[in-house]
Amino acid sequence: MSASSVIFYVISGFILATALLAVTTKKIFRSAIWLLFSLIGVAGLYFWMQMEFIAAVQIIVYVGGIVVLIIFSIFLTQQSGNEMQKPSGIRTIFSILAVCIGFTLTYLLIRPYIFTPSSNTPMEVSVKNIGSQMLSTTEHGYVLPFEVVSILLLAAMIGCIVIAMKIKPEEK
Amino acid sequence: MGSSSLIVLLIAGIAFSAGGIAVARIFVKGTKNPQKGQPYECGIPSDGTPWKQFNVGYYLFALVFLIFDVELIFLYPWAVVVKDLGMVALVEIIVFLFILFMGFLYAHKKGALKWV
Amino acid sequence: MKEENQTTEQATPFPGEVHPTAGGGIVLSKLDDVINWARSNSLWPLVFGTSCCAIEMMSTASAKYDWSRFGFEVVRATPRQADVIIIAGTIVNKMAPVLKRLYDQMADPKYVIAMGACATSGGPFFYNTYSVVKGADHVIPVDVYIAGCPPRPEALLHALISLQEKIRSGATREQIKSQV
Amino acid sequence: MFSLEGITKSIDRWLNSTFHPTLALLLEFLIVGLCAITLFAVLGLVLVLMERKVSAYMQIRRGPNRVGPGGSLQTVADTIKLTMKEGLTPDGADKFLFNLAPFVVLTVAMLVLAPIAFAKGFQLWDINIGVLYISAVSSVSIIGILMAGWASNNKYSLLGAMRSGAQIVSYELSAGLSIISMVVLTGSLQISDIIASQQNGWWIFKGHIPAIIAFVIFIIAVTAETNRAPFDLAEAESELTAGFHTEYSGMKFALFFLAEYVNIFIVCAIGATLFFGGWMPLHIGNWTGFNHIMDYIPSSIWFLGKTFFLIFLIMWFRWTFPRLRIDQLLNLEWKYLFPISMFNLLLITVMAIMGWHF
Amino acid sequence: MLKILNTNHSQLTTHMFEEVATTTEGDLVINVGPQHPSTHGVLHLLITLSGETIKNVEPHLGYIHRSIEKMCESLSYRQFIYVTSRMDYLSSHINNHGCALCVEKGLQIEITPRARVIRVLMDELTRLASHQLWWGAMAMDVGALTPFFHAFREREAINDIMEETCGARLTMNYIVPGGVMFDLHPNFQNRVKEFIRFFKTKIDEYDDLVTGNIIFQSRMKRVGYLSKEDAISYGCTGPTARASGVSCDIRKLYPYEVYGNLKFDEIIETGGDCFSRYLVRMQEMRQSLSIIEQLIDNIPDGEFQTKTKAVLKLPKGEFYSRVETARGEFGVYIISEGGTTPYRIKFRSPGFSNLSALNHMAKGHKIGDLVAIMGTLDLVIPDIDR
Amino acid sequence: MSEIPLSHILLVSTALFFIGMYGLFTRRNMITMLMSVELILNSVNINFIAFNKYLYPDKLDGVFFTVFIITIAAAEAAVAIAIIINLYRSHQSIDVEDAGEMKF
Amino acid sequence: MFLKKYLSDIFSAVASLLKGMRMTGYYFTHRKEIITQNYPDNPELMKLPERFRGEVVMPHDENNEHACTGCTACELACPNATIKIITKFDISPDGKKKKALDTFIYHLELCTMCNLCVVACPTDAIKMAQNFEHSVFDRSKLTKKLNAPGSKIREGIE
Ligand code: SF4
Ligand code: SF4
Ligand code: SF4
């Protein structure tokens, strides 16, 4: 086994370990932070695959935003001190028997498909490429989607506003 | 050195503050009194608890932030072309600022950006 | 009206007593030595002025007689960080509890120092009043004691350089009262 | 002539000339991760000494003069008392988080070094990111932060944090527009292009006024983006006593001392690599003496004035005003320097195309 | 009459019911001081806070109650003037030139012309002094470190000359009953000449550093208004009420030694806010730099001591006499039984006063802008307890 | 990295997916369950990168699809805390089972 | 308009930090301002006025002689009780006695240096003396003995 596939495995089981800390942990703030990790593990993963630029963007859209987003709205909502009520037992029991079959359904539709690796002469994964093919109005090119994205994001952004500004008038 | 560069980083990282850390902890003996664990508030005995529900005044400029985040991972591969697309990428981005700049200005005006 | 000689020979040791000694015997005296160099130069103020005196500890701190050049104008805000509490001020009834949590608070090896007459005995108001802590080490053990209401800028700094020393040398707190 | 490229090369050759491969690569992982944590360690003493006798020089003072030669040993002795200080954990706190949050931002810090450009051949890893990486990396600190903040189960943390999340949030935008902006002129986010895209000149000459202007909000979202006053509002001492890190006492203190002057320098870094070159020295368009001259001057020499250059500024911003109010501090980023910024990248961009840079 | 009275009470009582503030879920209960490096000694105070914003501030005191008043009643009316000087340290001297013009009211004994000069001049020095060092911390208060050095470099100069003469930097003890302790030291009139000089180019530099500095101009400019109708019903005096256009210098209302001859303006500011109290403690170092000019010249030749009997005593009567310390208005009132000691002693302190509108103007503001307003009100909080 | 099979970095990011769909049963509080969503869209990524990494070296489809990925979990992210923190405001709780009438 | 006023306050803004960080970096490059006095290094430039007070002191002459009557008039002049003199009876020669000074005991603690007690003195015998380098690790040390071993009056004083 080379370094490569240790620090795989590494990252791998960072990641699960977290993501299972994030979504059982009992403490709501705690839980934010193992989701932190989890996500930063994938960043990691992205690096391992030298995929640096979607690693770059991953920490800074999960990690400088969302999650620090969710840390406010924490505060804003929560006694984050307490414990967070636990699920019922009979309700665990079946999300955990839920999941473990589907992760097996899974696994056994993935075990048996054969991938080939592509042996087309692979393109490197430069911003420049990136921004050239982001950027380029021919048939792959995806301005369009691009352009709809600030669309998306400028509703988002009046969403967010009209939403969380609602109250605002009557709470004063 | 290439990536692992990374790793080692961490590990030095890492290997520093542990080390700062166990050598504080190895051969400095503390006192214990019972009002040092508690927490300091200027010396007064501290009056309920931080962890609760506490009223964030910032958490509008946060999520205006996020939106604005994301326009900046699209200007990152953007910046790095715009010089050999030239007059077309240009075109593009202002479109793509105009849009977003709209929501600037819908923030503004609805005093998003202002402090509560 | 003569019991602070009695108080000051009381042995009890306070809860928050520290000696300071380093390694606690692990490491050499070589070692021992160069841990007491740095504590006794990088010594962090608390914040700590009630009264008059605090003037002139802001006064020490000031340009003229500027004591960052001992390394001391790191004044912390929190007793966390901080290492010598200079009592700069009276002390009342209400404030020792105050001023014995701060004490408590801070983290060893930590070290006091008592600016002017008030912190030191009381001062102008051992006699006839009825609020006043008569000197500080009613509340917590002092290592060094300035008279003076206010002592000068320069009695401070004194007050410092003779805490320095008693530092470097690694006697605990007795050992110095004890010697002399 | 001294060169450390030549030094890097020398050892790397005679590792791998005396011992097997794996072995001398693990022996210069090794000698690496000393460099690093040396070069944090001299990071620390050096900066936080500059910090205290620009200080005094700015208050009329003398500064540390009795420890060492003219106080150069001050901060030796302050880091080794911190290193002997009990470091205390108070009972309240979510102690996992408390003892976890100098990691991070630690850990961050050192991580970020990792494509800097110390001299000419003389880097980590000369990742296609560069700049990217970095503004994202360093995003991470703020986490630490937070979890210090909530962590130390002191209301004065829990406020310190808050307001520097937000800060440091607000703050990303105008700074990542700046960097932007010029990355638009350089074309590449790699370090080692956008050193080289300044072989005849530095940017913030070349790039008329909106580079200056990209420069002094880039200047301004750092000072914000690290916590540094005038915008230090997460420790502001007269409001917070200490901020974030009220709780924090000895070593681990000191972890986020230490954090918050290498981070100081990490983005000094970055600015005199994009503005000023990094390690090219000063060129003059074609003239080839004046040239020839400068390149006689070590570039590691050139990187680190320029760094150092701009770490003076930041800290004469420090000695020198006054500390904004939150409401004030949000409001100078998305009032004026968001917008700016903004219609600044415009201008650089429309100036890109149509080659008016020299 | 009582008609006003009653609508007055209602009115008082309607306010008193508004002050009470409603702690809320999310509102978080904060300590500031008595160790804090804000509050300028060991002032409490408890905020409420919602997030950043300031619903309550309540002050707690008794942190430095020394309980002076108490103890001057055993002292002799020679002795308690000292103990005045520990109430309001930074204008120490001002302290006992009221106490002592309260012993000499009851004493009927005419001071000397030139006493009288010495007593102004020293006060108009103290007055300075305590304004500079407002000034330096003001501006640590609101984050900018620099000018606290740069205004302990002009009060230096100031205690050196004060040392000189009177033989201590703070509490200097010179007035007596019945003139000053000593006589001028025969370098004053230079060293102050030279200290004029000096920080006249000097406070030009204030302004250059922070008066004009955009940032601290957003501190101060709309923060802690206070009205003026609000600062009469409050009883401010001093700085903070002329800021908000009440005239109340009582130099000027009730001319005292020799300021009744001087010409020199109360400095009235109408703005109400942080940068008027600003304004105004700025102007008045220009006021009393005029003043000392206007003296230093001029001091009449003679006795700097008129003799009085070894042992003082008071004829049985009250005796009031207030003077302007750099924080406002000082009053002492004396109840003498006739014998050595006074039966009893009230002090009026400015500080008190102030502070107790420092709730009605930080409601609604930030954590750095009470701290903005404290620096403002120029508190000093033995003053309070005392 | 190519000696690990991509069928493993599948399971890996079937595993996220999974974990994510059990915070999402188990958990009753909006904003934990905001985190499992999120969890379950970086295991979608995960997919998408490996995907084009392995299979289709040659283009940037993947890239792409992660990157609007990321930028649609960023918006939602935004709009559904601020609908978590208007519910709050009204409803005083996070809680889903006290959400039933979301009629705004 | 607005874009006008806009700018202009930006650039109001810019000019008064810029005016600021001018004085600071004046004071940061004119070391001459500098006014530190590096206290214990240089004693000898450390002058204090004359008339600073430090402690209480007894002047003695050559003959171990001072001017203290022992009359308690200082006791009873101090405010709070710093000076406790403890009286003996001499007997003169001619075989009357007479009250005379037996110890001194000043406590330097508490006192304030207010200078009552030397203003009260009508023999002149104590005065305040400069010396302010009191800091001592044991506040016993502060209570002082001002008359010398062995002392006593010098003739010719009432
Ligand atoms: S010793 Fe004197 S100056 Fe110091 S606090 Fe006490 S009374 Fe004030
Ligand atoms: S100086 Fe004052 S306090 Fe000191 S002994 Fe003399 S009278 Fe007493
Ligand atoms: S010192 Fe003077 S006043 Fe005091 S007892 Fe002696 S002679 Fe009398």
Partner chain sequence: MFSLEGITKSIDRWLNSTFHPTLALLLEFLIVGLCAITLFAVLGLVLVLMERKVSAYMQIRRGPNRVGPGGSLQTVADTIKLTMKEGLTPDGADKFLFNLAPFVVLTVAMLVLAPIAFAKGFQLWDINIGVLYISAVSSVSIIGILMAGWASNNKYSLLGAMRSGAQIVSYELSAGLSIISMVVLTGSLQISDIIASQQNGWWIFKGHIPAIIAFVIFIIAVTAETNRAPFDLAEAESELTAGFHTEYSGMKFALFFLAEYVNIFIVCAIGATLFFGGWMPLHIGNWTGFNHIMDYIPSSIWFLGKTFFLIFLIMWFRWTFPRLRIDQLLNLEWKYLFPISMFNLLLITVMAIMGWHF
Contents of the next structure:
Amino acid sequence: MSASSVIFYVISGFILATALLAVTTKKIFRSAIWLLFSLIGVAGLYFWMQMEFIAAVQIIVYVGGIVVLIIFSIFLTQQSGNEMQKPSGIRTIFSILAVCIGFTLTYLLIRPYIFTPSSNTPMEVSVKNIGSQMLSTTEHGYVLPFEVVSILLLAAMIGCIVIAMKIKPEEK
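Given the form predicted in complex with its partner chain, corresponding form predicted alone:
We keep it simple here and write out only the one chain, dropping partners and molecules.
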């Protein structure tokens, strides 16, 4: 096994471990921190693949944008030290079933394809080429995904505001 493979497996193991901890921890603030580490691991994977621009976007949009909004909303609710409520049994069963269906569908979609490298020459990746392609409205342009990222950030901001809203106590 080459050193490159070892680095890939170490980064992948880090991402999977921190993602699992983000989902299974009982404290909401710790869950947000584990999510932060998981997303930084994904950025590390992009750096390992020598996609520096995509790694920088990963850090700016997800780590710098979404996770920071989530952490601020947790602090605004002043419940960062409280434990999250345990999900009901039916919700747990439904979640496991949804994950199994998702993995099955993904496997069935990927199975018929044979993934072989097309060439050993590295791609020409420059910020100028990425910017031109990202804002292009031609057939291979990426204007729509660029706009979807802005919708994602808006949805994260709205979600954080909803989390941060104070619930009025019921009057007796």
